[in-house]
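Form predicted on its own, single chain, as structure tokens, below.
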Amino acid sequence: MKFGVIVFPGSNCDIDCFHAVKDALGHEVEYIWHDTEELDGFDCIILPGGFSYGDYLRCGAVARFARIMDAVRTHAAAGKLVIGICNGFQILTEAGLLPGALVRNKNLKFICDTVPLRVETTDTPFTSLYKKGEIINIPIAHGEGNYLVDEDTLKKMKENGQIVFTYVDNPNGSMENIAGVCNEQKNVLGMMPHPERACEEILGNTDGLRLFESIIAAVESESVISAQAVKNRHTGTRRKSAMETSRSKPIAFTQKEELLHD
């Protein structure tokens, strides 16, 4: 499978993303830059942390307008792979993928830690290898990260399995402790917590690698159940012509017998 990364003027954890897919799952990766008009050929986008466009207005106010996110939305309404963390996930509310909004910390400051957080769902393609209710411990490093929604919409999230993570001991202020959401076809994620940077031992921790193996697994997946379509209707269509030609057989056979009593 492909990842692609995208890169904003000001994006800043692109390399770490990078890193992570190239390096510790050795899988195949390409920088995109933001004025890219297309994502054929790629299987998951991820949207890295940073500070695009030097968060003038909100964060990711002026990054949503980025003409790469036209293809963005293309690539998620094909039901493909999103995944927006930190300033990504800011960006991707902004545009209007993920439900929400995200604001200054509660404490108005930048908070850089190791946190853990609770797996809420097993049941995306980013958290399928984990355990539902697992405690993980994954690095923040974000000033606005005051996850809010209204309450309407927080109950229908809830309904359908939206929420992702949640932060055991809220650090930001976030509305029910939430980390991390989905839309509700499950294919885009949003999260303020930095996998990327929990998926090495020689970083000390790699609770973070299975989102990314979820995710690897999830397309592989995908992949074998089209490909054994693809191969079930070429059987069929094999089957369909070895029927015809069979039910073809006793006529030539009539007609032969009828020209030998003629």
Partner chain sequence: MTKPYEAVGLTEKEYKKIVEYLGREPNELELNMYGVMWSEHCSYKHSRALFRHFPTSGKRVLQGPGENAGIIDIGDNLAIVMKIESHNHPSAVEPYQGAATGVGGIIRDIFAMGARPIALLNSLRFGDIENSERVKYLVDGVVAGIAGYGNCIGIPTVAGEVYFHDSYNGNPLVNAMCVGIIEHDKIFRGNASGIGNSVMYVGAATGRDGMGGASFASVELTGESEEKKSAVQVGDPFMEKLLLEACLELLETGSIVGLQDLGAAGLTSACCETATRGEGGMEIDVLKVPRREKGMLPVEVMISESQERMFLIVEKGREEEVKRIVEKWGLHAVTIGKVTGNGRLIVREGDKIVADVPAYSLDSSGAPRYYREYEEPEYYSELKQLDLAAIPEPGDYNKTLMELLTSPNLCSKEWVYRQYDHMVRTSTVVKPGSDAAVLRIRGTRKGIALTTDCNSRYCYLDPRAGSAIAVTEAARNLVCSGAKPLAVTDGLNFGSPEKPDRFWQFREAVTGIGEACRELDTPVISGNVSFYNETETQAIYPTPIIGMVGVIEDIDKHCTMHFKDEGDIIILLGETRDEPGGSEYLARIHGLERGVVPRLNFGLEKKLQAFILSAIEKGLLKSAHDISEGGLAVAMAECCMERELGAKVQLETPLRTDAVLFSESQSRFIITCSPEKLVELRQLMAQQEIPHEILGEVGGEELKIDVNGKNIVVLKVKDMKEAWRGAFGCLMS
The other form holds:
Amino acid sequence: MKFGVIVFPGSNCDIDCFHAVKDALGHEVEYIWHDTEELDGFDCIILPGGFSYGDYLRCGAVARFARIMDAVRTHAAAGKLVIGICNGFQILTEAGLLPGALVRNKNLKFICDTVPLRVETTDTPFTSLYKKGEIINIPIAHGEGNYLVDEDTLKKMKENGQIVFTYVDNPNGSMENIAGVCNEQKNVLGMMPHPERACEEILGNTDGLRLFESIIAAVESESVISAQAVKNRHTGTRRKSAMETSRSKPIAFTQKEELLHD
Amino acid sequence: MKAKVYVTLKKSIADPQGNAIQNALRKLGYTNVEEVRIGKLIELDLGDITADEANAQLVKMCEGLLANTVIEEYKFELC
Amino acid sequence: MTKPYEAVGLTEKEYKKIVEYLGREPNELELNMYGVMWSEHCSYKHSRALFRHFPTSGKRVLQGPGENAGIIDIGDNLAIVMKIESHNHPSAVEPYQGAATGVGGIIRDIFAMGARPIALLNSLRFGDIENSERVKYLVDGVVAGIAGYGNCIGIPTVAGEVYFHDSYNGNPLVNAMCVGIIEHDKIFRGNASGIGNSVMYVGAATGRDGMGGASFASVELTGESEEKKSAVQVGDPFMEKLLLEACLELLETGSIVGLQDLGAAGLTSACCETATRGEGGMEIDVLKVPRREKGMLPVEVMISESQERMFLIVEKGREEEVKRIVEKWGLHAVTIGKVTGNGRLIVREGDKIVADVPAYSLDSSGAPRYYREYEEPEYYSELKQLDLAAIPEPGDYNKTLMELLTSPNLCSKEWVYRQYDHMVRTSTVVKPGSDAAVLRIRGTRKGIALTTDCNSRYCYLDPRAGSAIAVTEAARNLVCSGAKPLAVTDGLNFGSPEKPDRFWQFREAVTGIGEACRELDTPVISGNVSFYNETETQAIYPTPIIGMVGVIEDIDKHCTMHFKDEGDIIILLGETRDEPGGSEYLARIHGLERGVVPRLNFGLEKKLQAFILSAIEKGLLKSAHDISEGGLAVAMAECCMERELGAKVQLETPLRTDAVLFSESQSRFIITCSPEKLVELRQLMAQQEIPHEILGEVGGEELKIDVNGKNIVVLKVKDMKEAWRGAFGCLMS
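Output the form predicted in complex with its partner chain next; the form predicted on its own has already been displayed.
Whole complex next, starting from this chain.
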């Protein structure tokens, strides 16, 4: 069982993820530089928190074009595990590997705190060792963790059990208190809270350990690559590129004369 | 060829920054302000290309990077 | 007409000194270089002479003042690198960027020594938040700026302080402190040695921003300051993160001889500081310096304070290797000059020499040094008078205590530190909100404790005693965490040194810090002086901020201030005296800022600190908290908050009730122990002759304080906590 932690320019929770896996769980883990092309040999890829590319333009907007992201897509399409934490979650939504988007916290402030989360489903390789409905305390640290998704998608996500964690006391204005979601195939998880910060007694919190232990259990029992995932290999939820876009109404492109200018 | 790209949150998306500015303006006495939406202005120098080429490039740029069409809309102008 | 030297902030006498150094009149570029380098901010011309009062050496000191940052040994081949720096004036005119770039600058000082930055702290002072929208705007911007920079670069902001007082109305204080860790054999100094070695430049391009920021920091704030916004730089924490990683990777290769950040006075300062520490000469070409704007003059390039730039001295022949590593991080390194052995700093613009000065003459060793006049201010003896009999005792102590707990200075600062990522790097063992932050040192059993401290009201009423108390209280904070205090970095914020009464305050404060640091064996290893913190109408209260680090040999034995379990025994260490002078109680409840500040007895202090350390070490204590602003009653309330555990205590005293509850007598602590450990603890106290009083026990939902058998305070902890936590948010809305 081998974890890989991707290092984008500006990642800063890479070292925390690395040490959580190595020191707290005693498993093999390697850093992966963002312009690597392959992810052979890794069972679970972690996109860590931080401020990739300064989070300029939008959080995760530039990182999704990093060379490694094609390999992440291939890895996910093969049914292998991917977890994006905080900025990693933002990157996964920007890359279309997860539905929705993350916008600024409702109070417009960065929030660093430890907050209670409800485990909404244990039917994922990331949460099997928790109890459904269990309340766990996990740190958050973000300025843009307010999750948004359109109603239709939300409905489908609910039906499909893709809402993985919710906040007990919504800190950021997130829709339906959502703190973490997975894709349809349930092998890609994105969450704003930081489980890697809750893996050691000395830090006063070990509620995040079982998330990593669930991953290890899932990989070791080789139950990860479900038939469903293989079937859907090439029809992931990646956002369509500009060329593929088909819209019912014209895109919001306005002619010059209609624009506000002198 | 130069271009200005305007990216704003879709109407359906809450804009807390806009709300904060609206409140601030109201406090300053501009009680008539009914809505404030905040967006980004991105200025590009596209070099020596035609307007048609620029239009085509800009659509791709906006869809691909400059806007997140899940939450944002964009418009641009050539100048 | 303004003389050219006046335009760059120099006096006629200083100008003559320059002519003497050069043997001719300086040209405009040279004059500007002297102007920024001889500003107080860079040369410490007014303050240097007094620094002999500080103890700066000791067996653990690996680097004292004079470098980018100080270094203190923590054993096992590891050392802590630390420094505090002010960014007061930039924050006054543009709070977000002023504070953000303050953080950026101090981080560069730490990694310029080769250390990995592991923690940030900050000490903030603002004006009257209850009556000023401007103050709220400043608080909001400064906090967001610190958060914006620190969070993005991924260094946890683990501790700090925020205080309010009218004296900061026009001149807030923003002091940022950074702490790094390094192995002894990797310590790096900013030397430019090796004639022929290359001078390389890495990081952001040079723009016109921050022109003359160093001299801006060395004048008083006026209405015109708002217009000086061009002197405020814009921070780019992402760029700094890349620079940090690139520099630490470069240092591993051994190709780097010297490393220096481009901070105050920009390239001018970096050139002359590295040159004077090394062989003494350097030649650079301004045309090779990457620029953000077209048409920049040599003088603009030389004194720009654009952020996120580093200056490398690279072993000749290894420039390509350096470029490769830097490019891996998405940055570029360019060679802009070379080290020479002729002792001169020569600036070229292509083939043309545009400046040629003796390098040392720019540096603090060549700068003028002043022995300023000082004079005891009139207020000093007048304010010592305090007629306690004329002060009515509160009728309702519950109300008084709640009023103190919800006052701007004593309420919870959660609103502030919730915006700082204090957990990134997963080493923060004790988070903000206790006496000191505690970090574990990964891969070892060790931990460090960090704090900043200064009660500026004490420092106003008695600068010498107040400064000594600041040092001592910082040490107490560390000791309560189970850490042995090791070293100090000081951020000295004062008014104009050219006014004798202000300079007297400075002189007294420096003496007080020196005394206390010597007594407590905590040498001053780095620091910063910020003068001219005044407006046309008033100067700030003298504010010598003490940043302190301590070491915990076994991290599992750290301690916090919070009550832990029902039934634990509460013990007061030290002696409560009739010392309401300068207290928060007098100021807040009675509107009086006067009286004699509490007396400090170093003998008792050292005895108590040693006792607490040994008791924590032996595992006898469940909690430890020092008593400071707000006195015993506020300290008790603070201990109750985190776990919402009440307490029942009885006090026997001949003093007035308000004195016993709110006096800020020094050298006092509230400790708790489990009932099983009480016998052993008592033996230890008896052995070491520790003055103490068993007050009561932890438990229940209320804080109940009886004085001489009569109930004086009874408050629901839940209510206290809600009001105390919510107060800051209310102030800001």
